[in-house]
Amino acid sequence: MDRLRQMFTVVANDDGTTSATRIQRHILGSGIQLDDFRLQTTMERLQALGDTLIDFEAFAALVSDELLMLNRVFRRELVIPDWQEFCTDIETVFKQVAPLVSGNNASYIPILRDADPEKWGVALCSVDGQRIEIGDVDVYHSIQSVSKPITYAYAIEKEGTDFVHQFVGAEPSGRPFNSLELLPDLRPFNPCVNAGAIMTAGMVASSWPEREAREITTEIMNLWSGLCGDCGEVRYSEATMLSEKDTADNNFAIAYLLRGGRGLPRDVDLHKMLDLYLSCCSIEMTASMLAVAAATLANGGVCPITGRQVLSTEAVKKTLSVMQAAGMYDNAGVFTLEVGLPAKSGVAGAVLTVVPNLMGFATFSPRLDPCGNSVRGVAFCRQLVELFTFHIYDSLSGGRTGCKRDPRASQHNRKQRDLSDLRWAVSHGDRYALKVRDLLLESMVAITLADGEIEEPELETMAETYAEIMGHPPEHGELQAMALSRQSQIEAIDSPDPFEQLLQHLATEQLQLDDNARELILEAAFRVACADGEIEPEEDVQLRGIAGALGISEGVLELEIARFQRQRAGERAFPVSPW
């Protein structure tokens, strides 16, 4: 009963009742949907009572059924803890990317050509079913090269893999996508080429012989409909399909190689073949339904709002395998190395990327780089992967990520348990936590003479800060002290710059230092900064400085500079930083 009233604590108004609205609210707040499959119980029974007042024992009732899910929600025990601030972080990077508008669309079909080079969509899942849509998210659009990887799933689970593996590599191609060039025993050497897109829908089209490419492209569209369960209606543009078909001249050369190479999948028609193939790219989806489908992929095949299998584990991981190795055309081993992260593009502007075990997300936005990927939505994943620990090879940093954020876990916790460490191991004169201390008060200081001068209210916000950083104020005099002894060198004509001595100390030292160190220290100057409310140019060089002396990302001191100024636009109701 103590965890049952710990919950109702949450949503209650200080008469000790709570409501629907603000249950739903609170519901909404952890990035869950009110029509999510785990809650449709409470759901209705909160419909039912409208605007009743709800007291501990009407809560309890009313949750009994649903307990599990509404208390991972209630206690932020999903996935991604801090859903709003991480939100507001995606909010940041999508406003970042969107005034990029290099590229081109794709020329080649009219359907392409035309579309509005304009819009821009991020959608996100999380594998508990989190979700967040930016722009336009709704728009539909033929998936194109998007659809590969998961009719190279469709063909593992109805073949096998020894099957598939017959007749198409699993191997980097290096090559542009619609390359005619195979691996030395003829097989394509990959399911995202196109001469490898091309043979699995041959095998796929193999295994039904009594049926039409058409109605077979009904079953992968089916597929798809699981994958983003049902979120939206999966269609078919018949136009799409007629421009491809018109322009396929280098798709029926491929198809003609690989039959008179290794030869056709059970002699498969050649044209069911391709018409397969064509059709399989004419499917249109939104980026908000492509977002959900690649979480399925991040959470083993087990689409996160519905809770339905749809695809085995093994076929996704040799999915994702594929797509972490051929997925970005050409581009595929330049996003392995920046982004780490399996994606598929498509050259109608999608991007659909998969963070294992937490979140799938997909892009839109129609121009192309000379590669044939989504400009914004590669620069999106790049962002995205400066901030957070999403690179495959992440976990390799040695606790030393240039202070990414890993949104698994709660920032707010993590920063309460590292104080606590910090100053009990200062009341016992722990040489390193010492060292730490002495460094941020070195860079609050180096702040505060950013303009030349002391000001009072500098001043306040250095002790408050380092008073809840410590947990308690500083010696009487000492801020002032350091900050005067600093304003004397700074005078002295022959003395070297002391904010440059202060750079120099702290590269020196950041290899010693891991990420919760460099955190406190930026945070420390980051608010003196602020003190007067905003950030002036001088200040802004400095703590660019001191974020780069401590080798932390510049991306996330973007983020928390972002945030101070929605702060003071009165957007959000957060903290000066979320350190």
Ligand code: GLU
The other form holds:
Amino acid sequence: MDRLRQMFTVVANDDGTTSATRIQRHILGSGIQLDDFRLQTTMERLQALGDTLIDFEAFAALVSDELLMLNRVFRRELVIPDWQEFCTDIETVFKQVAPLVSGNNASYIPILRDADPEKWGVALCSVDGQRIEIGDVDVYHSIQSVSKPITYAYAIEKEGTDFVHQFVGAEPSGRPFNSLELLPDLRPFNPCVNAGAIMTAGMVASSWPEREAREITTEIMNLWSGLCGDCGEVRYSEATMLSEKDTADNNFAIAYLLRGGRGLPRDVDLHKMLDLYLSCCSIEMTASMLAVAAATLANGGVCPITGRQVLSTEAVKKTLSVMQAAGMYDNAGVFTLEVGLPAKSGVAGAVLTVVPNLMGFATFSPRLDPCGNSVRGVAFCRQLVELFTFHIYDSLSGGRTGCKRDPRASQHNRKQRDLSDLRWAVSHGDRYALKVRDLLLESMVAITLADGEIEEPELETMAETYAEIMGHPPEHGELQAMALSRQSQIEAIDSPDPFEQLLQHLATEQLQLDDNARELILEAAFRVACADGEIEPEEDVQLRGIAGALGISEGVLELEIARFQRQRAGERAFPVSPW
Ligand code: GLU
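The block above covers the form predicted on its own; next, return the form predicted together with the ligand.
Every chain and every other molecule in the complex is listed next, the one we just looked at coming first.
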């Protein structure tokens, strides 16, 4: 079928027509917003059509100008193809983190001390401009230290890397953000600690000798607007700035130290430098806006929702490197260890995180841990990376990730290819493929036998599951034979518990199995255990046992169970196979 026809079929009703509402709903389902710049013409045309029914010819004319983008949207070929599923997982993590109430608001200025500590929001934007927002994503708050990497990027663009790094280092400091300590050559450790950010502000301030700090701040706010694709108004809080100035003794101390050490860039005025630094901290944005800015960084400087190159890829590379090394205050090392992503937090409660080439996200929750990072923000990042292969080193080839999910399109296609290879290899007797197949059968039989003898309907369920996964029904009598041999083991008086035996077997074999194979085995067990539509307590224990023996992380299993329960509630079709 012609591609255009295929696209039409996706949204066509039985009578061969469609409607503007249906098309818009389909677009929204892909994660793309209706005001996306790549779909402007189509949206205008849809608007003009109103309730008119749209036949194939009208559809072809409607989509012709933005066909490439619409083709990707309709075929679900955006960077996160199964957007709905991904969003539901994000919501699950959002809810898991919400009950955390430890930590305290920053209290050094009233505006932060008095902020509502209950606020909790997560916004996320993919490099294809797919967006999800949950909770308090529209609350304006000062960006504080989140400003630091962007002022650094601005300085790199304006002055070049060599000039910038004459004045500031790129070493993690391992010290609190406001420490007065410097590198042995008297440069600040990096642009993300106060000393480094004050120095960066000094460089920028010195490059505009004729302008006031506040005017230069407008330049930086313009950069922020570009980064967030103008999806909201970048604001400035005079009240925050005044309070910051009132409480800036430590920052003044740093500034004098810098001036007395190596000196300031182009002998810039110390007060102008501090004013610019504190003004940048007083810029106000929302999580929704910060998420798009993070996605622009993830996309090499091109804003996904406007298509505009806002920062050079070179500047973004440097900025992300600095964020990776020093973005999370003196917890940056542990954060890299556990989360493995470039991120920057601010004391108002924002965390901006970048998953290069995939997405950016921002969280907002004012309660901070002792390092000054948002408690919920950090927990969200950690939880996300437990479930998805987002840690930079989850990409180690040959590595086993505990069967974390990877929502990327490329991964989706690869898994499909791998499964079809496995099926083909089984049919030709490949040893590895046969082992996977046998373990899968063994797991299904063990689960089914655990509650007594195998009945005819259970055999049928196993055969169906096998056929769905392997692409063809099991060989005649194969399942019965295996079931019988297992059953006789159980009946043999001194035989150890057969389920325990299975777990031991899986635990030994899993060391030789890749993530795909392990997921397949778990999936087979899961489908058989849940065939009656319930997860009984003993089935839950068995599934956890199998997942544990296979080295599949508990979080991933929880996600699978949550998906199953959603399906039970009638939301989505089960099973949700990774393929
Ligand atoms: N305005 C704060 C200061 O300079 C920065 C706070 C932060 O680290 O977010 O002390």
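For the two forms, the rigid core is made up of the largest set of C-alpha atoms that agree within 1.5 Å on superposition. If you're wondering where the values come from, they're calculated on a predicted model, not measured in any experiment. Positions refer to the first chain, counted from 1.
Comparing the forms between these two forms, the C-alpha position of residue 466 differs by 2 angstroms or more, with the core used for superposition. The Cα position of residue 334 differs by less than 2 Å between these two forms after fitting on the rigid core. With the core held fixed, the Cα of residue 253 is displaced between these two forms by less than 2 Å.
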